[in-house]
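Just the one chain here, the form predicted on its own, laid out as structure tokens.
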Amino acid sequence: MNSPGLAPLIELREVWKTYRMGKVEVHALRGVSLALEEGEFLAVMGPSGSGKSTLMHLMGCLDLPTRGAILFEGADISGLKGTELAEIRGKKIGFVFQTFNLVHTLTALENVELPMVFQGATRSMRRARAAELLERLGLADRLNHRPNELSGGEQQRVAIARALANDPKLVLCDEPTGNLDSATGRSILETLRSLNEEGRTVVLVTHDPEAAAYAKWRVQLRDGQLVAAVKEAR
């Protein structure tokens, strides 16, 4: 939770984003105003084409809103060139996705480093991050696994160790649990709950209910708008 006075990690306004298809346009967001402050745990909700991965690509500073504005601690990155979003996501964000979307050649360990390697890091800092994320999320016996070596679930917390080799501000989960069956899922929920209880910003993208009521907050996204939102009393 931000101090009185601070800005919102994250903070969109009034949003839109239209997408051109042929002569046709698609509003994927209408107006979308959201401000996250740190330590939230935010679900976001919504059935298919309802705008989710579009708003978590603008959080996530991978694409730029049509019109409105957004705000990363402060600052207005609506105009930013794509190679200072880069530094963003880079330094910033993490990512979990679906399909964990691990390199299949390199170990777990490996995978993990990945991320601290584009931001400059020594070899050896590297190895000892890596190893303390995956010792932490339980995989201290699968350091030198592969991804083919290892199950749904063992993935998933290796893509969430390499989400948290930067030490991000924001944790970006896009259906994190949509390949696992149902008690793997939970698992993999109940991790990313103690991580936002130790002061991580996580937002999750879901269409299931039962994984949205791990979030401290949930709002509905329909045809592209803010429909609905329900936060917990703290």
Given for the second form:
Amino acid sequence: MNSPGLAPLIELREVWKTYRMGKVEVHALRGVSLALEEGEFLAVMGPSGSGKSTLMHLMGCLDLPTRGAILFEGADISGLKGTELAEIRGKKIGFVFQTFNLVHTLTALENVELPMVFQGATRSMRRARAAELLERLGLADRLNHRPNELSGGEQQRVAIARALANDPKLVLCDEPTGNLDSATGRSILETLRSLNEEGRTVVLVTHDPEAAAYAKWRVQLRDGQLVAAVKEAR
Amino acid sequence: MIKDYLSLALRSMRHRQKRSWLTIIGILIGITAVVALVSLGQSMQRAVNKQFEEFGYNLVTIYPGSLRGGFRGAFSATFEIDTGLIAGVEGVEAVGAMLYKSAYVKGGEPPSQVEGFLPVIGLSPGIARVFSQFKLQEGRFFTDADHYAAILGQNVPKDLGVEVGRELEIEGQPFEVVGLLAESGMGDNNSAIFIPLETLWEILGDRGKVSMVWVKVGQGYDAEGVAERLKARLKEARGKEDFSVQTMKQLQQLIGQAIGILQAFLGGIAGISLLVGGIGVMNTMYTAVLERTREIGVMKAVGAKDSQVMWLFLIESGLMGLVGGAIGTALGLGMDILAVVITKRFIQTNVLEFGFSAWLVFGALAFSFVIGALSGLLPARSAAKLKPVEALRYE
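To test you: the structure above is the form predicted on its own. What is the structure of the form predicted together with the partner chain?
First the chain shown before, then all remaining chains and molecules of the complex.
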């Protein structure tokens, strides 16, 4: 645990998320409380429909809870406007998706540059940073390839590079290995582990126990509630 | 920043090439029509101005009635007017009168004799001093001794089979052709026969009546001022204002206004096609927003603000407008040039005069960009307002 007095990177307090499907109310999350310190590697596990993705969206400031509070670096985000949430996402959070979600009209390099474009970085700065990240992820010879010219594993590496573009504190991964074969998946998970070892906070949403094993802390979601937590001793 | 957005927009347009081009064509047609019509109007205006410059601005005309009835009315009406009085007004250098008539003329030698009605215009002796416009290509102007002498408009020799030095018949009277007029910018003069005013009165009656009076303003005098004095003096002498006094500037303005109204009317019609083009852009952009919903979600996830997403789409639609506008402007100007060439070469009139107008080009480009951007406004707003979570979930 970090030194007392320092706020967790992100903290959920009794968070509920309710969706309206026609006349029925669906409770995706029912009173989830969770505090994530900086430098953690958390795996959120659970069957589909358990609320994993909803939890990730809330942690990623993509959505706001119906009830309860979410504190990012100690500050409540519930009352923030869209622009302010976008600011947090752009500067402090990186996303890695199951389907990679690369922009297919752009090259690998340009995809990694994209988050920096929205932060107003100059072209030369962006180019240098994007190239450096892609090289670090072993894609030095793929800079000018478009997503459809890359393998699944390569695309996911580009996505990871994109998530790291603005040097975020938190990297959120939603089933990052779901569309990859197991060997490629393992190498992606290794990459995530090394990111965490560098001090970055990583959240991994998965239903695969083997993937979750890479995390230091594993929580289990069922029907929108946390049912179990395992934390490895340091 | 704008540069990055531009390059992103270009990327996405190139990706959807066929659809982008079809959308651009919609704008292109509208801008082509507007530019062609506006440019044609300008060409017309330029030709009119050129003719007035040839005429010179030191002329004042006096018509019976008022010009409100239109030129046709003005030409067929006649009045009696004291040219001596006019000549006495300060600043008047020369006075000439004209009477427009139509007469039965006969030309050529039998068996190839031609006959029919042609405009016959009576000229008072003063006309030669008023008009430098009466340039003769051949022969001479009337002298005081001439009675049954005629000067032909440029096209008459061909139409009637006569030439300078020969004779023709007007209302059964033989006339000697003494001169041939050089080609005139005033189309009507080219097919008319000119004879001394006295003679016209003699053979067709209406003695003392004229269709219009031309006044040449002396050097150092302001045409407007002379026109004012003429108006006051004539009103005083006649006791009523049953005439109009117009300087060439005023006449030019009048014609300019008429062209302007025509131009605005036709431009408005062409504008409708531009509107349709704009709706095409809107349609394409809505489709693009729908197609790229997931991409928008990704952009928002990586930190794009609503306003940034909006700009991205606005620039893309504006760019489509601009590309359509650029091609349309070029095509529109090309159509004007073609019209000018055709009228000059094949119809042989100088009613059009092409000139490059920078403001028209810049105006058309700016306008087409604005049309594109405006049409993209609603789709861009709907893109900006997408909720990131829902956009990411969109299949």
